[in-house]
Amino acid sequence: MKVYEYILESVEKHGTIHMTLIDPDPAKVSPERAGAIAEAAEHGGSAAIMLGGSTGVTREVLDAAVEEIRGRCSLPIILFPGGISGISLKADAIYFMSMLNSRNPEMISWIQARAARALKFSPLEIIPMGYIIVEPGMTVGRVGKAEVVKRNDVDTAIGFALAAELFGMKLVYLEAGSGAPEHVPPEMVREVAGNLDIPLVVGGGIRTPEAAGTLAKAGASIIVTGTLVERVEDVEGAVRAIVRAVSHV
C-alpha cells in the first residue's frame, strides 16, 4: 500500500492520527536514539515516523537514522526535509513541501526544482504538501523567511490552505514552529479544516494530550509532535496518551 493511501485509510478509521517527528541532528538525537524513539512511538500508537527538520543534517547522518529506525520500527518513514540534504533514498516517502507564505522564492519552488528530477526517478513516494507557517513560527519561520500568518488572521490561513489544495497538493500543514510557546489556535484549525477537502496536518507547540485533543476536535487530521518525544523519558507513554486523546474525538 502506498504511504498516502495508508494515511487516508488511517484518518478514515481513527478520525485523527498522530505522527512522531524525529530531528536527526546528532546534537539532538543520535541515530541509535532515533531508532529507540521510533520503536517506542510505534508501541504507543503513532501512525508514522517523520524524519527531518534541521537544515544542517548530512545525507550520511540521515541514512544512519533511517537504518536504525527501520531496524526497530515497522511504521512508514516519511522525510520532512529542511533542504536538499534532508533526502535519504532509504526512507519510504517524502513530503514535497512548499512554504507558501515565505518571502524567499527558494523556499517556495527553487529548492524543490533543483531536487525534482532526482526525486521523480527515486524509489521515494512523493507526497506534495502546502506548508504554512503560523505565528510565532520560531526557527523554521526565521530560516524560511516566512511572512507568518498572524494567530487571528484566519482568512489568510484559509486562503493559503485552499491555494495548496487547488495547486493539487495532497496535504496542508499548519506549523507554529518547533518549541513554540503556543500551538496553532483551534479556531484557525476549525475554519481551515472546514474549507479543505484534503487532510490537515497541525504541528508545533503541542505538549499535552489535552492540547492535541482540542486540535483534533477542531478538525486536524494529523497531529505531529517532535520536541515532546525528544525531552521525555517515557516516549511510549507520552505518545499513547496523545493517541488516546485524538482518536475518534
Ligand code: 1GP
Second form
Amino acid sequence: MKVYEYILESVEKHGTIHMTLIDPDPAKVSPERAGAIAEAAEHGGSAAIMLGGSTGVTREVLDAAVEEIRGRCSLPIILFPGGISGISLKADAIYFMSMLNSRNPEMISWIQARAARALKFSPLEIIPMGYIIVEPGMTVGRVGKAEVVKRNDVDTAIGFALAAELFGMKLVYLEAGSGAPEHVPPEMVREVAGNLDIPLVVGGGIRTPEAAGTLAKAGASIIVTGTLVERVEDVEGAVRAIVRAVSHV
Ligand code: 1GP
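Same protein, different condition: the form predicted on its own was shown, now please give the form predicted together with this ligand.
What follows is the entire complex, opening with the chain shown before.
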C-alpha cells in the first residue's frame, strides 16, 4: 500500500494518529539511537517515522539513519526535509513541502524546483504538503525566513491552509517549531481543520498526552512529536501515552 493511502486509512480508523519525528543530525541523534527510537515508537503505537531536521543533515547521515531504522522497525519512513540535503532514496516517501508563509522564495518553490527532476524519477513516494509556520516558529521559522502566523491570527492560518488544499497538496502542517514553549493553539487547529478537506498535521512543542489529546479533539489528524522522543528514557511508554490520548479507537 502507498504511504499516503496508509495515512488516510489510519486516520479513518483511529481519528487521529501519531508520527514520530527523528532529527538525524548526529550531534542530536546517532543512527543507532535513531533505530532504537523508531523500534520503541512502533511498539508504542506510532503510525510512521518522519526523518529530518533544519540543520546538520547530509545524505550519508540520512542513509545511515534510514538503514538503522529499517533494520529495527517496520513503519513507513517519511522524509521531512529541511533542504535539498534532506533526501535519501532509501526512505519510503518524502513530504514535498512548500513553506507557504516564508518570505524567501527558495523555501516556497526554488529548492523544490532543483530537487523535482531527481525526485520524479526516484522510487520515493511524493506526498505534497503545505507547511505553515505558526508563532514562535523556533529554528525552522528563522532558517526559513517565515513571517510566522500570530497565535491569535486564525484567519491567516485558514487562508494558508486552504491555499495548500486548492494547490492540490495532500496534507497541511501547522508547525510551531521544534521545542516551542507553546504548541499551536487548539482554537486555531479547530478552525483550520473545520475548513479543510485534507488531513491536518500539527507539531512543535507537544510534550504531554493532555496537549496531544486536546489538539486531536480540536481536529488534528496527525500529531507529531520530536523533542519528546529524543529526551525521554522510556520512548515506548511516552509514545503509547500519546497514542492513547489521541486515538478515538
Ligand atoms: C518539528 O513539529 C516538529 O518539526 C516536532 O516538534 O520537537 O517540539 O516535538 P517538537
